[in-house]
Structure formats: structure tokens, C-alpha cells
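Have a look below at one chain only, the form predicted alone, in C-alpha cells format.
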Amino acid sequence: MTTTDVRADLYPSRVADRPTITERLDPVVHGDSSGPLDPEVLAGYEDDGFVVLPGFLGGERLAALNDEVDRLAADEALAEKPQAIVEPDSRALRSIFEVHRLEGVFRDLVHDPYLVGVARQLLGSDVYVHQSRVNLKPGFRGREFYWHSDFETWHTEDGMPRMRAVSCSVTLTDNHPWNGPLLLVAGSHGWYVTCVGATPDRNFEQSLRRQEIGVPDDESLSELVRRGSIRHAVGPAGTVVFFECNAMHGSNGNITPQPRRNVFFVYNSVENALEAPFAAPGPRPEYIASRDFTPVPV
């Protein structure tokens, strides 16, 4: 943030020479008990920062989503577009961004009444899609995603002002403890870890392949784990995981023969629309951080 920027930055990061851990200033659940999640599940989300719900989808719908991922992964023209992110040390596909704008099964999924209903219940308002992507972690060589809080990046690089967004990950393959599933630090969403190091220009070109700016220091991460515990979000294909935007998370590499692929949506409150970045030279591209704040239809 420049010296002429008079906005209130409630979550400054990447501006000091030492990291800090401070309490979050926003509610975890912004809505009420009315919605798809029952009070017990809602309380678990509020305490842990995430909830794992098996059996969300299956059958023909799950098969159609996997067929579409196969089609996209084989599309040579798509591989040359910026939405396609490859592994840092190979040409293997790591992520495909902006899938919610594709006509067909992914667009239908992001509009699913259950997913949108949960997002509205958690965020207490209409929601729009801040980001979408498919994450592929193939067998044998799928690389790790290092520990990070999404909100720290969305705040500093995208201009998301408050902690009022939720991530939704739908497993398209079985996620086992051994094939690089999502790892979360339970309770970490209650604390904001600031990071050290200024954001380079066009940092996203590197960070989406291997994140080095905006990751927690070892001592802060150890303290979060001491206060909480590391859990893995596992389940059969068709499981959905909702996790809070400030939850510390990551995943190990996959050296097993069993691939892991998930589709990932971020719902943000329309009352939490993006502003100018708080600690970056300029905003990230539209395909990474949407500035179309049109509510997802109910």
C-alpha cells in the first residue's frame, strides 16, 4: 500500500520485516442457521475452519466432470493459454483456471443450488465466483502445494478487504491420506499470519507454479499447529470440502500411482468486492481473481 493510500488495511502483510500472528477481526459464519448445513455441522465449521461432506455427487455427473477434465488436459490449444498452469519443473498440467466460465458441466456445478446455498449460509449474503480451477495431481510426479492462507494472497494481491469468502473443493477422484490430499490446520482460521517480503511485479506467474512469497514462516506455522492440529480432508470421489478463506492449508506431493484431482470454487460475498491490491504493484488477471461481482443466481 502506498503512502498516499488512505484506505484502512485491517490485515496488513508483506510490509514489515518480521512476521506476526494476530486474531482475525471478522466473524467466521456471517449468516444464520438457515441453510443446507445443520447447526452441528455449522458449529464444526466455525470451530475448525472447514467441513468435509462425503456423497455430494456421483454416477453420471461425476463421470461427466472427469471426462471434461480429460478433454481439457488433452487440449493443446488450452495448454498455451495463461489459464493453464504447468508444474515448475516439467510440462505436466498443474491447474486449469476459470473453468466456471466454460459452458457445460463446470458452469452447472458452480451454480449447483446446494453449493451456492452453503456459501450464502456461511457468508450471509449473495455470492459471486472469485476464482475457479481444476487442480490435477497426477500419480508418481504430482507436486506439493506449500502451506498458505488464501486470504493473505487475496488481500495483498487481489484487494479482498475482509475475511468473508469460502473455498469449495469437490473431489473428482478418491482422496486418500497417501496421494496428496488437502491438509488443513484446524483452528488456524482464527489467526492471521503476516508474511515478510514485498510482492514482485507479476508475482502470480511464479506463485501459481511454486509459491515463495506469501507463505508463513516456520515459527508461525509451528505455533498454529501447536494451537490446533493438522487434519487431512479425505473421502471418496464426489466428496465436497468447504474451508474458510483464512484457514492455513497445503498438500503433499503424490508419489503413488493413484492420481488426485479436484475442482475448486471460491465464493466471495458481494459485500466484500475486490478493491485495489493492498500490497502488490497491480491486480492479478481476471482469470485468477474475477472482478465481475454479479451474484450467482439462487
Second form
There are 2 protein chains.
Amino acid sequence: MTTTDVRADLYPSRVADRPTITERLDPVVHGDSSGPLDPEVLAGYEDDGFVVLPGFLGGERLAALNDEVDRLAADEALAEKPQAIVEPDSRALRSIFEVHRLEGVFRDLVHDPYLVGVARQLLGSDVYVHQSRVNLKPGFRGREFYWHSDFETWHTEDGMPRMRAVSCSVTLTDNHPWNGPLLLVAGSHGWYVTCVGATPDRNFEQSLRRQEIGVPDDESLSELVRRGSIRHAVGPAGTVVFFECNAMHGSNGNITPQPRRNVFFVYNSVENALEAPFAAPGPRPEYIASRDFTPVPV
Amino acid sequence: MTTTDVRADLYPSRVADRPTITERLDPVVHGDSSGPLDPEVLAGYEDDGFVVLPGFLGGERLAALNDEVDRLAADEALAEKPQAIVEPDSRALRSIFEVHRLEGVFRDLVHDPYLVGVARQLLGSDVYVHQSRVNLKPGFRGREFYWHSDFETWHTEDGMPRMRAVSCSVTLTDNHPWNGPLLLVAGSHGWYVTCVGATPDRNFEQSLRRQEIGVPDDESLSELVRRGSIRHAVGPAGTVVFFECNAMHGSNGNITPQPRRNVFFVYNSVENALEAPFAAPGPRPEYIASRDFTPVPV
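For comparison with the form predicted alone, would you give the structure of this protein in the form predicted together with a further copy of the same chain?
What follows is the entire complex, opening with the chain shown before.
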């Protein structure tokens, strides 16, 4: 093989006309046993691709986070910014991006020593924040989030080279089985499902409201469920869920009067910093995929 | 008060411009303790408005019912009949009505001595079949059924005078928490939520695909949930659920590859036979609301 300017792409997707399921090429746990998670929990994460830890926060800290979400949701100036994503069928707020750059409770949460410690343990290096957002799933008419691997999008659209990132979701309301909790396919992080269809220009303007490119085909999803199993992440407000960047996940809609809120952020290894997108016309904006690779201080 | 030809309407709905929540005026259990349900189960039904009984059927009988659904779903002539209801956004089959009039496994099921025995115990009289259908909630893109009290519709649109009917749902696939199982508000059967908005002509053509008239307003639904609690009816294929005609129920969508199917039928007391609709331009068709009040044989 001669030297060319074509990069090696370990995880090609959105380039072929048929989907494939291939084996993951990266470790799941990049660090060693030193860190907040004990070996049993770490082994569970390695097998399932996620771990649910109830009781991470409560009381005044939980109340302060919910107050801040209320304040942001009522902020009419914010609603006009690109960081605010509204539901496809209405003007209801669905997500607010880049909350870790706001001074105050969200920034403090993303810098929380326990959460950063877990991320460092899982990723085996210093970490930085790739993305952060608040998700609001309203009651009565909350919409589903269809199945996807975050890594598939981050690789193709953001240029994340390897599977060495972890998502962290802190629930701000109780997650019941019936109000649209996070669903995961346990074991799916071990398989890479390539998607069909080239990424349209500025795809993110559509995909953050309703994802159509970068979702698995029915047969591949069925196969992942046969190889693994569907689980739901339920628990009281203040539960934290860590899930591997390639874990297949989604959530059903919510007809109950019980809304669902969480703060979601992604730690990526500083050794896995973004490059040019692998399969998209151009990179996504900074508020969706940060290119500030400054490590979170420890 | 002088004698007029205006009937007494104990449960007016779709007539006022504001919703109300009023107390139920009928017993929940109309019979006595004689019947298949023991006193403890009967007390649970009286309190919650429903009872979930796993293990009702399995083996060859379950397989035969699923085979029959497959056969009906593939029947192109049936798909053109009004009895076949398709999803609002696609041509996918959502329900098939009037299956108890088909010779064979469905008719046998509706005449099952245990099921009829339970219905007679709950309703305290001979019973007839008010409605029957197969519901298919496909995987991947199964749509929600929004909250509703069946009785509110049966009263206003079908002329069912009193709360003396019971719905029976036999699951033909496993019902997990995540594939859109039946949700119920325990205790809601004790309250009558009136709905706003007059019934349009031939409303059923719309409402069976996506119900918009005859659904509770957000505040009334929230109040029912505060007074009671949300529960889900999960269990393996072959579970039977009895729920009271006024129990508030619905189901979320289903993004999983695991479809959900059930056979649903309604036993009504022969002493509660349909009259003219209480709040609709005309009665619904026979295949939705039977006016053949012949008792199911015992």
C-alpha cells in the first residue's frame, strides 16, 4: 500500500448500498481497575455496554438542576438560537445543546469528580466534553427517539476516529417503564451496524428533530436484539446512566402526564480527538460537536 | 318535572364546553362471589378496575390464534373491508373488527367458558358480545393509542346506558414494558371524565385510526393519575387482562422489533343493551357496536 492522503477508516458507514454488521475493533474499557467503579460493575459495563447507577444525586442539587431547566425552557431568546431544538410537529422544546458552557449548575455537573472519574476509568486517559445537552420529553405527546448508535453519527458526521467515548445521562425526573425511558440493546456495543444513504448537507438540522439518516435497518436491529436483549434504564430522579458510544439505544414516546428530563453529556478521550468527518459534506457546528479538546480538570 | 321524551342521561359528555370529573354511579362488580375469580382477585378488580391473569392459554391454542391472525393479515379482500383499520401514516394493518363472527378459533375464544364465566361474575347477568377485534401493533414504528375511557365512547356514540360492561384482552405475543403494553390508570374507573367537542358525523372513520374526540383533556388526565396510579399490563403471550369499561387506558408506541398483538372483545350485560347514541348524529356500524343482544351460551 502506498502512502496517499486517504485516511484509514476503521468504521466506514453511509458509503455502501447495503447495511452490514461487523465486529467492534476497539476495547470497551480502555482504562484499568483504578477508578470509582468496582470490578463487578466494570464487568457489567463491558458485557452490556451500559450501567445504571441510582442515587447519584438528589435533594437541593437535583432541585437546582430542574430550576435551571425551567429557566432555560422559559428563555425566549434562547428558543431562537440554534442550540434550542424543537419537536418536529410543534414548537415544544425537545433539547438544548451546549449546556456545559453555561456557568453554573450544568458546568458543575459535567465537572463532577465522580462522573469525570468514571469517564477517565472507562476511557483510560484525560477526557474532554464532546457534546452536552438537556433533553425534555414532555408528557402526553412526547415523541420517540428512534434507535441509533451515537458513534455511527459521531464518526461519519463529526470525524471521531475510534470507539473511545462514553455518554452520561443524569435523570432529572423519575423514569418509569411507561414514560419513555432510555432503551438499550445490551451487547449491541460489540457490533458496528453500518447505515445506508449518504449524509445530506446540514443533515443535523433535520436529524436532531427526527433522525432518518444514520439509523439501523429493520433486519440489522432485529439481529442485534437476537444477539443481545432489550433493557430499559428506569429509576428515580437523580439516577446516572453511563452508556458506551456504540450502544444501540432509543426511546418510545410518552403519553403519560409524567414528563421525562435528563442532562446528557459525552466524554471523549483526548487521544480520540475529532478529525474531518468520515462521511459528510462538512463538520457539524461547535455546539453539537466540540473541537475544544481541553481536558476536563481533575 | 314534566314527562318528556328526553331520556335521562346519567353520563352526559361531549355536550358542555368544559370538562368535568364526576363520580361513577354504577357498581363495579355487579355479580356476587360465585364465579371463577376468587374474592381476593375480585376485590383487586373492584379497587383497580382491572386484573391481569397470566397463563390463561398457551401451546397449540396460542399458535392457532397467531396463525389465524397471520392468515387474516395476508387476506387482501379483507383489507378492503371497513372491518380492517389501517395505521394513520401508512397502509399497515392496525385492527380487524368483528372477529367473533368468524367461524373458528376467535369465536371459540369469545365463547370460552372461563372468560364468559368471569364476565358473568363481573356483570351479574347473561352477557353478549358488544365488540371484538384483533389489534396488531407492529414493531419498529408501532403507533400509540392515546388515553380514553371506552365507556365514554360507547355511551355517547353507541348508546350504552350504564357502566356494566367489561373488556377482555388476550395477548398473542409477549408484552414487555418496552413494546407498547396496555397502560391503565388504576382507580380511574371510579370517575367519569366528560369530554369536550361534539361528535362529528361518521367520527369512527377517523377515531379508530387516531382518536381526537372522546379523549380526556390534559388536566383531567393528570388529576386521575394523582388520584390513582399508572400501571402496565405486561406478561407472556397467553395472558388475559379484564378491564372495566370506564377504566382510563392507552398505550405508547413501539420502536422495538417485538410486535404486539392481542384479541380484544367486550362483554356487555344483556340488561345494558344499546339504545340510541347519547351524543352522536347516528349509531356506529354493527361491526363496531353490535346490536345483536343474544346471550353468549353457557
